[in-house]
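First comes one chain, alone, set out as structure tokens in the form predicted on its own.
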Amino acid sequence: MLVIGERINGMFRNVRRAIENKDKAIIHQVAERQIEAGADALDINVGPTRGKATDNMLWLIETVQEVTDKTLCIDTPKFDVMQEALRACENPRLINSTKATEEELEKYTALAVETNSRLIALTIDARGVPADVDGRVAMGATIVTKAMEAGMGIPDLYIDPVILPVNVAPKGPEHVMEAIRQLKLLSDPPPKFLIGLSNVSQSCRETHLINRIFLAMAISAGLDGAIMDATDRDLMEAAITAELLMEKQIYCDDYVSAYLRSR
């Protein structure tokens, strides 16, 4: 499973900090935790930060990559930012991401082209996210097509099905697993499917026993990865397990470790 670190966000506040006053050593430090816990990529996210968006995500760039060649997930909602922070990077990229709307998908399919760079593609248009699995699906489809239109190769395609919390859509997850089992079959390859794992339990109380159930069961229904906190080893371990149980790793007595030891 792809393991994207959350951490490098300008919405925890020692990373806005650091942002915005260029305190290298701690995005370093919080770079290397999420590595060394396991995480194959980290998100990049300014946040709220003060100053000019391009201007920080570029610092934040530049930063991260002097401690990592993992790849970079660039987090932002502007194109024109996006756009200067994949020509910065020297990681291999992941663009976090577009919505399922056919301007998004076009501009962003090509950009992904252009740039050799992976993408994850939500299923919310202009109506906002669908209230059930049909929506999901039909999302699904369209962001395929236009990829494959663009000339992406389909498995650089993630499609985020788009988990709510849990106390405001009890209904989600279910519609969130089936939307990936059914969108499985629309193409062979079939795309990968992703969520941001800590949306499922946002304003919950059982925070951490949430995203670790969620996240197994999301597995088993096809999940191919998540943007989720690396540093947290109960739901590394979940995560472990349920692709041991999904025949997906290789059992021996000390397999969370040896998972962990072949990042």
Given for the second form:
There are 2 protein chains.
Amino acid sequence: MLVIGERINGMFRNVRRAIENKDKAIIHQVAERQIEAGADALDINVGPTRGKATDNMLWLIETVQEVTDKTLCIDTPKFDVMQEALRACENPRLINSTKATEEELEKYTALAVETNSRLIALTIDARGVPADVDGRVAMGATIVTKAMEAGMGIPDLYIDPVILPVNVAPKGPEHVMEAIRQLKLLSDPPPKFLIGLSNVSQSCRETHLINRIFLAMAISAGLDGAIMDATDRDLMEAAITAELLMEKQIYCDDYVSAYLRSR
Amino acid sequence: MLVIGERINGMFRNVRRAIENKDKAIIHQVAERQIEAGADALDINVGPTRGKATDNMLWLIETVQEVTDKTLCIDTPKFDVMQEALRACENPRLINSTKATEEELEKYTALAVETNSRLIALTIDARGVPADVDGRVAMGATIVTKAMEAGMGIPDLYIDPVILPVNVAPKGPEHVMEAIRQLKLLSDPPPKFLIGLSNVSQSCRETHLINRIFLAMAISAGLDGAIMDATDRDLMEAAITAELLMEKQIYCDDYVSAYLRSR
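Requested next: the structure of the form predicted in complex with another copy of the chain (the form predicted on its own having been shown above).
Next comes the full complex, and the chain you just saw is listed first.
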């Protein structure tokens, strides 16, 4: 399972201040904590910080690269910032993200091939997130087709079927799981599947509980990765146990520590 | 979700002693604790107690009935004890259990119809538990056919696809979930699905963690009930959250308490 640590994001106040004050120690600490807790990759998002987005992003990448050679998941909606960031990034690269419109897919799949990056593609188009399974599956098919046309390796493609908060979209969890099951059959090898986990519990009270139970369920449907808080120990244990139960790890009594030691 | 409290079982030392000493207070306390914690039904198993099994069972049923009118899940491998127990039980009755051999199914489905009881049928035959999905599905089909022939209401039928300990049968969790998914499509209305949950983690170290993560995964595959320890609060929260995410409950901030209050 690809655990992408979600905390290096300017939405969090300590990170925003660190970016604005160019305080490397804070960023190093946040990155190291996620990695020590089991993150395989780090999401890198400057968020709503003051200053030029490209400059902030390049500083953030450089700073994080000082403490890790793990994959950086470059998270920006701006194509020009993404281009600059991928050029500056020496670690393995994951583009976060493209939408499923033809125009965006062509641009981003070409960029992924050109920069030898993996790519996250959301099942969102100009009309938004589909309200059903079929819409997600149709967009997933478009994503795979466009990635093939661009010459991408399909195992480098992560489809994000977009989980919405359960308090406003109660059918969302079932739709996402069923979309994953159906899209897994679409090509051989199949694309991978990833979600931005904390969305499922946004504005809910029991965020941690909902996150970890949905993660376990989604892993049983075939989920390959999540952008999540690796330092939430209960969440990591849920993920590792779900993978054990899906036979992605051999049982031993201390399978949780064994998983973490293997990162 | 049908939560069947697992603790009234002579395998637990305090229960065995209470049965042997005819100590009603202990049994009342164990029963009340399971129900207060959210159990919808109580498994009733005399286990390896001294004395005549029928006498012990009848005493246990009478004692539990003094404190609850919830369903009693009569758990004995002996057909004559089961017959006596069902006659003595005034609460709603669930037979636990029949195997999937033709002979046993005919006997137990007839008994279920005769005594107006629901029935748990295990996907086990003379050769044991199938090592794959297909074997479980084939036995499930036999179970449904025999129940129909006996005139049982199919919603009164609980198929138990038999989860084995993950440390000896690593493919078991996937097989059980896939068997449930396939068997759900077998009839309309479908039978229900139930497991003896704690089996999945038998002899494992992280029993509670494995139990609750597998329960959440199995609920997402269509599980309707489990024999489990209702007093394990983390386990109940996992079950309730999984049901929320499967849209079996309407969201509110205190959905866990709301579920428990509704029992």
